[in-house]
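As structure tokens, one chain now follows by itself in the form predicted alone.
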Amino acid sequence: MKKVIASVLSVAMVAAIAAGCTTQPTDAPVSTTGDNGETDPVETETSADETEETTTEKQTATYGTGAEHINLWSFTNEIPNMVGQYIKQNPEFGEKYTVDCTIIATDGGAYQQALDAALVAGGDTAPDMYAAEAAFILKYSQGDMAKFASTYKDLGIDVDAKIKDADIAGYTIEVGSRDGEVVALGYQATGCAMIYSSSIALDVFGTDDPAEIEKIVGAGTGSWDTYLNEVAPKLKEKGYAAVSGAGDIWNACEKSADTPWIVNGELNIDPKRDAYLDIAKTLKDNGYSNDAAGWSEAWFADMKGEGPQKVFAFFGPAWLINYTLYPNCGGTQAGEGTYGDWRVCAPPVGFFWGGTWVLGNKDTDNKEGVAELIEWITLDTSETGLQYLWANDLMGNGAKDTVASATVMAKSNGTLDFCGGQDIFPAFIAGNSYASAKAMTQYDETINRYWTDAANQYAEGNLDRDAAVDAFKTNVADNLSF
């Protein structure tokens, strides 16, 4: 399971929630499943970057034995493993096609640099299909490199009808659309929920019922006011923290914005992102958090209930439960650590965190094969489709995970002993519906880092509010051009 956890985390953890915006590494070990379903070794090719500043490791894997070749590029082994599963289920596909997989970690931008060069060069070595994660998907679906992506319709996919039948999460469509046409879709859904402590809820509010907790915390209101002004003080009175650190709320502030960082070529600070400065300051000044940075030892200690104050809630997608809270809860069964104490409900503010999108090259010579794989990964709602296998832990991913199709989740079993036997899928279906991607730009990864740095300086008292905003604007002006 550790191998699986590393792989899935590398896909999902694309945005840091630490005050210092520390991003989880994505250089997970890679393994492949061959077309016979057995685990096969990968071929590893290591090459030095021309800049000599980093060394990138390229790993390759091959599935199928057919005469027609499909080049697949990805930054983890997840999608290559899916291809192996598809060929296992459909051996005739492997007899017709050979899928050559190139896997390059995202560290230092290595994957993007190599992918860009391959797309521009074209020819037989260019990818026929490729993956992009949330941190840089807009570059390939709507931004500088979007011209290489085929619309799903041009690949021959009846995308409009299948999106409707699958009830695909709206934000994933927003992210993957160019000029109103879908060029990329995902398989995971990373709409977020509030993951809260049952025991703390009972102690402070007298109930741990998700429906009642939603009312108490202001779920779906689109505002943090109730949580900060009513919930946090009550938790503090009983000796509990509302969150582990201010960064736990950053993703919601960032992804719930109504306007992007760049409007008409000018830097724009949306009010919901601006509010994060005051949220971070409020949490710090009132002791409503343990000041733990995301992915730090202190953050993981809070998941075990071993921090200075026990933490009431974390905010995130299903992968945060499966691949972060679970291995850091301090136990493997009820009564050990915080295992079994967690429950899930809709959050005050809707947002998504992470995800991977799949694209096809407009110049591919194998549209039919590429379309078949993409459709199975992103739109198939059958019990042999990737999303059903993924949601029900039938792919070897190590956990029941949320997927882009609400149709699939509605007929899947989302009960987790880790969450006291609760079926978590309904809360995440709601979280998916609240999430929006309307305020994203291809510059978000960099600008977000400057903004969270400014918020941290303000919260710590190193800069006043105006000076923190000025420092942010200076960083953007000095390092980015639009």
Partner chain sequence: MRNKKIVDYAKFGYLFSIPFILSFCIFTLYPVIYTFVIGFTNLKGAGNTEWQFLPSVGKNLFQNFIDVLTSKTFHKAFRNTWIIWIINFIPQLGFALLFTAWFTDKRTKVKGTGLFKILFYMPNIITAATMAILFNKLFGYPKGAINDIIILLNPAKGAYNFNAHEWPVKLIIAFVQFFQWYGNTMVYLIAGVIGISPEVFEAAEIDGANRVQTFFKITIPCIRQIMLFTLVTSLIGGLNMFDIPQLYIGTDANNAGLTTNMYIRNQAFSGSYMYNRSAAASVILFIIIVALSSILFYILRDKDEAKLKKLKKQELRAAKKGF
Given for the second form:
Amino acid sequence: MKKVIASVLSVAMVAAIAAGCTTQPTDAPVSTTGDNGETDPVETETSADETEETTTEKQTATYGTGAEHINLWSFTNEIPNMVGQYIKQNPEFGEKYTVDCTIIATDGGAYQQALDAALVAGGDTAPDMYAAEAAFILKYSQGDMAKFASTYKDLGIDVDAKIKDADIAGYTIEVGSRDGEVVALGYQATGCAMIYSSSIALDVFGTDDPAEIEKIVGAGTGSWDTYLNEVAPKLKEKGYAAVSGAGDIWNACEKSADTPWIVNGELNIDPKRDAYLDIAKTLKDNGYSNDAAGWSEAWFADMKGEGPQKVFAFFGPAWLINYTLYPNCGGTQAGEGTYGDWRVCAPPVGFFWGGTWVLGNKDTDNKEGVAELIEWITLDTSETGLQYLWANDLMGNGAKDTVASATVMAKSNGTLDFCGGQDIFPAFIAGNSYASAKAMTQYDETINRYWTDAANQYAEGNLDRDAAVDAFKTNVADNLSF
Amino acid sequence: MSDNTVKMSSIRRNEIILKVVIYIVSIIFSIMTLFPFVIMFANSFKSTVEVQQSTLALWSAHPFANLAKNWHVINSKDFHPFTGLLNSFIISTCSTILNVYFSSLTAYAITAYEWKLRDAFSGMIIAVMMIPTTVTTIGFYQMVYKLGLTNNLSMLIIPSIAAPMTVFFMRQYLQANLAMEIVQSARIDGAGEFRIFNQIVVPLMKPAIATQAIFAYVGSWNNLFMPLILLTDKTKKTLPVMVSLLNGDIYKTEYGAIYLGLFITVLPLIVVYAFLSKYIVEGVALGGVKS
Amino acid sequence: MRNKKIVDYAKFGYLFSIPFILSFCIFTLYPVIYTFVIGFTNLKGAGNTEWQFLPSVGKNLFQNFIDVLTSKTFHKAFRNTWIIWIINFIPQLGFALLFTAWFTDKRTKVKGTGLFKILFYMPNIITAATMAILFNKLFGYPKGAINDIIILLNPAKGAYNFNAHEWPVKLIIAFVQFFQWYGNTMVYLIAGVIGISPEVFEAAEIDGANRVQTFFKITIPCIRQIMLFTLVTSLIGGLNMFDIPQLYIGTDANNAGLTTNMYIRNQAFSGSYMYNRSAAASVILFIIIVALSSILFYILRDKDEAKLKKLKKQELRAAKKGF
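Can you give me the structure for the form predicted in complex with the partner chain, which would complement the form predicted alone we have just seen?
Once more the chain from above appears, this time first in line as the rest of the complex follows.
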């Protein structure tokens, strides 16, 4: 027995020590990763749609071989892959710099926690360049952590002229500006459109022409009144639902508000957000929706047209079509499921939903390198620029997406069979211009969750309107101290 | 005479009824138990859309094509099953061994010896056990980061030397099962204290060690948050951390691949459990037992 | 001579505790002290490293503690945690004891107990996160396995929104917690019973004790130490409950599933980064757990052992005097 324990222990010790030793030089280029790359190239050969280079590049944590190091922090491999693409196009960048990528998933707030600690600690291992998602970008561009972000100007980017050239969507600039200076920009544009069913439109309104439908639903009026009071009852008469669930409208109510949740340190309920309580109640009481929560099985069933009532419209950006509606429509060609039945037009209320922004650290040692990458990702309008590649599905996403630069959008082609051959880009460009970011704070994610729950409790009849608002105020006061 | 047989048969009848009840209840619980595993297994054979449309359905239109696709997604997204397996294995095995061995040692120190600070020390262990883990994680991360020891697997291994819960359990167990007479007689035979612990006490604690080893192993294997923020180098990531990365590209979650990842993660645990559970199930006859 | 030996052995007590103490001081003590100190400061805001003690900025030293203790949300979280823990623990211990009785009873020759013992622990090896998500789908609304059954049985009534109402949410969370942990508790109890000498049971059988009597009069008293352990660890685990309610419901359904640990996390990480209040809340939670566990230990303490200790002390004193 003693021998067994002793040998097991010694193995454990050796393993622990070995594990300790091999990990120390974290800033050296990783060259000892042969063991984990072995089996993968074989696997990737079976995939025809992705180029071999990009998949093998994914095996290493670093891009480039240069002497200068750039630390890149991100929560997915999306931006690291872009860097790989850039180095492929510009090998001299890779000879000068090595980009070390740190990817931490956002689960349980892990990414923000680690990123905050790394930014605060500073030094050689601090991030030179980092990404932030729509849900938490405000914290890094205008909130608590904004002091670590460099303005694009300080990085040496001629930002004003470039923004003008690229015709960057206004809301992405508002989100990424600190005291009027740009510190963060995105590459996607996530302005939203109304994605509606043409067969239901024909049945109820006698037309499926986007221009006509826009008039019928009150597109661009900035109010849901027409949609709820005139369109929804007509749909209901023929047994259709106006939306899948109240949550589909919430995104629009939230982002179209004129004043933020917190004004001068006090909680402020904007009338447009306040109206959401009544909207949720109306939808529930009149049966205008299928009562499906976003991302639930019922919501996906509605995309397939298999809910209790067929749903007339969803509201969302291009990615909602690419990654959600399209795969869930129940078919891959016209006539199957809802494929080919969808059309796109401007929504009654403009808003954006999601997106990723890129920031540079004000203390970075490699301003030029960071600036070069950021400029290529966010402001380059050429056909070798990231946004052109992104919009035209040349980055291996498997989908055409909308990007921040209207100049690039104009050069790109957005026709989709899924939408009956309609060019979806014009509607989304309109959506981008309606969208605004003036009413955002770093607290939004939390406050929104409390508010939508209050609306849900009110709609369900568990609380009356005043009690729901009170519960919401208590939550905000107790958890955020406002 | 006839009275007696009636009594006997009624006892036998009760016996049978009891047995039937035991089987029925046990089988119901077994089915319940298998539910999440079956779902995970079934979902590994589903496409993302199939999972989205119905997570709990057990069928798939193209199970094997989907499995191949999920496997491909996994491999194209920084999920390297073998690296992850190796890292998880190193961390869990080492920390489990340190955990149970040193906890047994500490528990033995508290139970078998009388020393001045003993009561204070065992009180402290119990108090430590009650510290909410949420509290220590933040400070622990900051400390490790300042020391520059992120991406060092030993930071997830060595702290398990101080596992108050396990010490507490071992202490409870030793108090009930350790006969000091055995220790005394070994001393008379001239055995050193450390040798007595290793050769006599540890074998005596086998059921307790096996029990704790399983729990420690499972806990360490499933630990997500700390490894998630500590292990940023992809060659150091554990399986659960890799699964978290499958949530992956924004707005596009590959659910089928996630379930396959979860299933790959849980599989080794089942093996380890099956291996260790024999100590619990068979019941190890104990040497010296205090009655 | 005898005295010298005692001193010798005491040395080993210290020696064998050193690894634990070292590891504890390095890895746990610093974070804990840090937390305790922060509870009395004004540290808030992400990326902020500067802090002062509250009195030096003109505030009550205990302001954070007062804020937490007077907060309605904390009250609710505290109440929820207890309710959910109790609803989960009673059946958890009940079923664990029942299965322990069944599976360790040598008289009822039940076949396949080995398999059942293995199976029942299995839910514990799946992460709480996965479990919470699967149950969320199970109780999905308006589409989900349970609602599909409800509609099948009573089409007129329609689907029920489990996750919008207070009690269903609490019951489901308690059930998931029960489901994950009854096997674990059972394994502990069985390990305890295995440790009991078989002769004790044989003697009981010879004395004509029936099954129920044996269990309550022999088995339970013998595994009291282990039961105390499961009670205390379950209490600690229960008061620290986080993963399951967080991933099952979060703060939705009007905080129906909010636990104290979620409250602590929300103070620190939901936007305002009130590390100070979060730290104060964890200190409060810590004190509550310590107080409760002490009471439990006192009630369930091994009375014989306590007596023995007293006796020994007296003996020692007498010996010293004599010496």
